[in-house]
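There is one chain below, alone, in structure tokens, taken in the form predicted alone.
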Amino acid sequence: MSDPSRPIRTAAVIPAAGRGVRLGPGTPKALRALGGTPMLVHAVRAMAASRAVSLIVVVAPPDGATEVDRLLHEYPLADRTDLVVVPGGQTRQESVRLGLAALPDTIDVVLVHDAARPLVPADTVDAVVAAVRAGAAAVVPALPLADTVKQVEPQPQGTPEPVVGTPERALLRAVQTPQGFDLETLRKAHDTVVEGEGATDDAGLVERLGAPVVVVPGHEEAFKVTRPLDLVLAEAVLARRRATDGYV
């Protein structure tokens, strides 16, 4: 994966070109108030703060990228992480693959980090650099499901749906981000499987490669963004965090 004599380096792209519908009309999701502060911007801390990540490339929508760069700049980090923003494609492979694209030779593992997922705790992040850095070339965290899962047949919305199977809920896993792998790795995914053939993730990318994928714990409070409940219960976690870590 990289040269022994040099030391291993980190990055981590945040793809945040999206609208997020679901969350209603308005502010891009990445760009909505959590607590007072755009969500990207927490996401973007979430990834500094793992003293392992030295660069954070934001991919920023395809007529936004000016915006982002200057809202992300009155929000300054540490001086050890580096930011960098681009603008990304239509989807969010394409994005992904042009935030790929901007890393430089010297990074050894990537992180893919949800823009919608901004208060992953920095062990979370720890713990998926450190597998990659042992050496699985795709790491993602994920917790057991509390809830039994059916699967159906699809039918038109407001249609009941026919139960066809049962999965055994002990071997199914709910998946997070950030998912990290060794670059080399993740570009031949990207390179390789075409658009829309069955992956919703990154880590589906490198399966389909025929590469291993393993899964490491994640955490509660890295939980999506999507609607508007979980809009509140992220607010109702900043501020108990701000009650009792001084995070800001």
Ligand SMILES: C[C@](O)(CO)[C@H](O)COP(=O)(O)O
Second form
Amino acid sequence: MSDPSRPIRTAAVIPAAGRGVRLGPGTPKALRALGGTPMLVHAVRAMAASRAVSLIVVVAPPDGATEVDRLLHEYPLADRTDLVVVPGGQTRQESVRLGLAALPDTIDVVLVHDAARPLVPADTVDAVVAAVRAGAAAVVPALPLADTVKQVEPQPQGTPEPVVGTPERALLRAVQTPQGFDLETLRKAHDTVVEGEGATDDAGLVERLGAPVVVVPGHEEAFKVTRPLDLVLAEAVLARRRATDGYV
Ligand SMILES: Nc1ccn([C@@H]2O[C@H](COP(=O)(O)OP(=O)(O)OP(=O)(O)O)[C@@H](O)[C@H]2O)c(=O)n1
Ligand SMILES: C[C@](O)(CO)[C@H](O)COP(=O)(O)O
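Compare with the form predicted alone: the form predicted in complex with this ligand:
Expanding to the full complex; the earlier chain stays at the top.
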């Protein structure tokens, strides 16, 4: 239990160790350029833009931590934000766990943010931090779905998949990052839930503990760069921001 008289300290862990297979062959996804600047740098700046965040831990490809550290030194942050780079693992869950292990005991609140969501607006980050600081143990930004969703019986490629249900769309949300947590709760979730139990995000691990998770509004520009078309959209959003907001 944290000491209530001590100021709350917030850190961000940025898993950036993935290859980006769905984006296609090339440099690891987080290091690919978006508007001439590595995607990871945009994600780091998005976390540093929140005044609450005093420490950022970047989880680099397992064999690339030194290179990532060198690269990030070329894009200095404001003095109030410390930056640490650690090597990641073979899965996102493992990479996040390694990032959490690098946090000092002075941290109370942690954000986990995909390097692959480089354009999340500062207001979304601040809303997640505020909800955790207000007492929620786990907070996820999310949006209502635009498409209808079907549950299917998966089949080998080329075989039509039988539909087994249509979940009520109004009850569904598409979940983004940064997800925010009371650090103790997230560490417990990562220590308890075994890899491969189907959790594709950190909040999913906390749900498996039986702890409450709440949703706050996400943002369209917090989308994940997963496939080539996402990169086209990201370039367009960035170009608009640079033309209208003086964004670098
Ligand atoms: N072993 C891994 C796998 C993923 N990630 C990170 O988790 C985030 C979300 O994952 P995703 O978009 O799925 O990235 P990739 O795993 O790189 O994508 P793909 O599945 O297409 O290879 C990314 O910032 C990615 O770098 C990570 O840190 N360590
Ligand atoms: C964490 C996440 O971005 C929330 O939407 C998502 O679950 C990551 O999934 P991926 O399969 O690693 O892209």
